[in-house]
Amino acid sequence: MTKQTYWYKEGVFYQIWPRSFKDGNGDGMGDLFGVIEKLDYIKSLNVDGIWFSPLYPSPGADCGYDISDYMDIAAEFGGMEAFQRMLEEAHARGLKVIMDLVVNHTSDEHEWFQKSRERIDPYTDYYVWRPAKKNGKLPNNWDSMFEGKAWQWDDVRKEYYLHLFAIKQPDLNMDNPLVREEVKKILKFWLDLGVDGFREDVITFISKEEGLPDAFPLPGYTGISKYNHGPHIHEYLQEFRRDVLSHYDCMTLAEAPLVSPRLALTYIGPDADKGCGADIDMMIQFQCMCADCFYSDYMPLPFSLRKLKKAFSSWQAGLRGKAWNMLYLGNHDHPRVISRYGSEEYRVESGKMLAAAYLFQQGTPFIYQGQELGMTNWYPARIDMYEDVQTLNQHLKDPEKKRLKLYHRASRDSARTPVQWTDGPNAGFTEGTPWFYVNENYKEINAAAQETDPDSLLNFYRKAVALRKSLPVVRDGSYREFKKWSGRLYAYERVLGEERLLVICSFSKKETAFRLPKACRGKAGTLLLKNYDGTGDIAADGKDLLKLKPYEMRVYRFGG
């Protein structure tokens, strides 16, 4: 075993959609010269590594999470060479890499199902196969996250196969041996390749309940209840562990749906270990992501904060001390933060606010690409302009019209248009035809524009980092939220020895009044961040009582 240094928990990660990011040789498509062209520009956010969506080769039923091949670079993102002086350039830079597992399902055109399809020994067993019930009926009630019920008839084996995704996405048996093989093989090659880690695409769906049973009837999630924490899952992950991870200095990163606090323990806390380590390093939950909706973003809900603030608060309190937390406020799975959370009238302000909200907490934040140019959410006038197989998908009984409200305000297309650079043809994107809509609102929200206004959203990322990584209390003090039934206000402090932080974010239009905590009151205050001009330190002597503007937020530190 290699001694793990857990380098993890001093970073801070950016995450790349590939195609989405940036064009280097003017096709169109974000490829992976276009990341090296901008290496620089990642470096100056002040994080320590890249998350990469997919670059594996695939059709693009999924936008690349269906994939054909794993253990090679899809030529649309330069292929393996690129790749590699890609990884190279990053490391020299300081730069982690973490890699995309996607290995709950493939492919239906990989190498693998097609010899499955055709029963060709080893690969028979690869997938979830099963017969027709002898009444006709699919082989369960279970259904799709993305295309109706979780099955397809496959004309040449004769029998039906489980995806839980995409019809063209599926699911793989991990149940058999060999498959978990072939997932040990994928991670030895990356890693011995040079990259620092993994975040594991919906792992926790690997292991599913034996016999395949009926579920209780859940509208779109039927089923979920029989294969997510299935049984044989921690199983599972400590194989990998064992056999694999636990020989290198590597990060994992779990998708975890429908998980607490309380059952992240049982991945990545110290119950987890059996010997070699917790199953995994962290996770991403998805709760502080539903203070919009129910569970899914096209289940909407009015935005609550005090259900965002139960999110971020139970998952401080709840792994304080036994694991580590992983921070976001979006990815290329949801629309963009501002747009949900936030205020597109005050655009600077509250993104500004948002990130305050989450990057000082204790755990290792992520930074989607273009969360700190503030973009928005993007409004086609069409259905067709959509290109997500999820969202063409969802609410297909409804009007026409009725459907584009719902998507405008929920599609994972509006974090899949390309970066906006400048104000120039395509955003900067691309030189070629973009492979998708660019946001119309590029001329105002882009990066050249804020490079050059200290105040902008994007350098107000640079020192927000900057200031996080600076204070050893972000990564170990102690962690109190304040004023937890206001539907206004988010407020909390971390304490370490005498040095206190107090984090203080407005999440109204409306001028909002905030009370000092005690052990602040009466005492000298630095202000260390701030969005609004004209606010200052609390003096020894001051006033208790803030008066905070529309969407405004403020770090103070005490003592230390």
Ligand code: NOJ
Second form
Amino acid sequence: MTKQTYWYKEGVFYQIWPRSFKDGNGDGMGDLFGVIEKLDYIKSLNVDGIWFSPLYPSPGADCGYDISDYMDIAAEFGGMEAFQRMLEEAHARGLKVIMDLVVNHTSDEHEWFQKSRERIDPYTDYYVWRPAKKNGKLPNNWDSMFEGKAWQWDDVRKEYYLHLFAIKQPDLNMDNPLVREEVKKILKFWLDLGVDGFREDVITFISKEEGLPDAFPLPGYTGISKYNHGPHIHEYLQEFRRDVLSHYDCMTLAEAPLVSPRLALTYIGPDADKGCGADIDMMIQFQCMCADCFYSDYMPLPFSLRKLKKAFSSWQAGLRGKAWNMLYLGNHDHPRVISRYGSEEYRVESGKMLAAAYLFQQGTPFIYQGQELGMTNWYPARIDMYEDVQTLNQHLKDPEKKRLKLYHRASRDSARTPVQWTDGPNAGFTEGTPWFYVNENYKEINAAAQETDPDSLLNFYRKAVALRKSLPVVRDGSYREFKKWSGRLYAYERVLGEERLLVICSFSKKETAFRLPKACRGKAGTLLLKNYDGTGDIAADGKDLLKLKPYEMRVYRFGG
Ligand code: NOJ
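Okay, that's the form predicted alone, but what's the structure of the form predicted together with this ligand?
Expanding to the full complex; the earlier chain stays at the top.
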């Protein structure tokens, strides 16, 4: 076993979705050459690491989450050579690199699947195959997340295979020990190459209930209770930990749909450590992505600040002293956070406020590419402009106009338009023809314009991240929320010894009043971060009642 240093607890991560980050060779597709060009930019955000969405060879049915070779880097991203150069250069700047591990499923073009459908050993049982039922029905009633029912007939093997996502993403049979050996080989391969850990894609889906029984119908999600957090999940994750991960000082981050803090502790809490480390180090929960929808972005509801605060606070309280939070406001699977929880009208103000709302919580924050620039949702004129397999299969029976309206609000393609670097052609993303549409607002929203503006959102992120890292209270302090019932304000304090940090965030367009909590009244407070001019420190004999402007945020320090 290697000694674990838990370095990720000190850090802040930046997520790159490679296709749209930066094109370095002019072919219109983001790549590792572009990433290398931008490593100094990434470092300038004061972050400590990068999570790469998949870089492996893939037919692209799910933009890289359908992998056809786990031990290589796609030629379109620059291949292995560019990856190794990027890794070296990132490490030279003190940036950790974590990869996406996608082993619930492969691409149907992966060699394992090609051999499995022909029953060539040892691949015959690498996937979840079932014959048709006698009455000609599907093996069970499960839905796939992306394309209809979860079963696809294969004419070569003359059986159905399970796909919990797109048809081109057959599920691996993790109950087969040979498949688990393959996973371990993949982990070892990348760790030996020098990567620092993995974000594990829908890893809680890998153990399916024995017999694959029918499930209670839930529109679009039938079956999820039979494969999420399944019977052998802890056993398999422990096996990966014991045989590979515990031999490296690495970090794992598990994507975990439908997980509560209590359930998360069975993976990341002290009891999850069976002698060589917990199953996983951190979990990506979804509650913080459900403040304006019912479980999925495609089941929209009005934004509820109370729901968001409950998500934040229940995780802060639930893991306190027992496990470590992963903090985020968006990624490649959700629309842009300013368009959801903030305001496009008060884009910069609300972007800063949202940053403060999560950056001062306990845990390891992740910033998704373009979030630091305040990129917003994309509103294309036609459905056929969308690219994403998930989006294009939603609400197919609805009239086109209604679908378009829903996609404008919910599609993850809004997070996948190219990063807006300049106000020049293609927003400076590429010198060629971009693989995807650039959001038309790039003339106004771009990195170059924000570099030179001290009050820009970009410079705010730099400052906020640096501030977070300079204050031990953010890493270790207790957490307490005020005004829980408020539909306009999110206010919390972090306390460590004499030091008290008070974070006040208005989620409202209206002026909103906030009375300082008792412990701060009559005390002097230093204003560490703000998003409006004209506000300053609180004098010891100052007023208790603060009046907050639209989407105003303030971070004060008392004592310390
Ligand atoms: C979760 C990933 O984040 C998403 O992008 C992908 O489509 C699905 N898992 C399937 O791999």
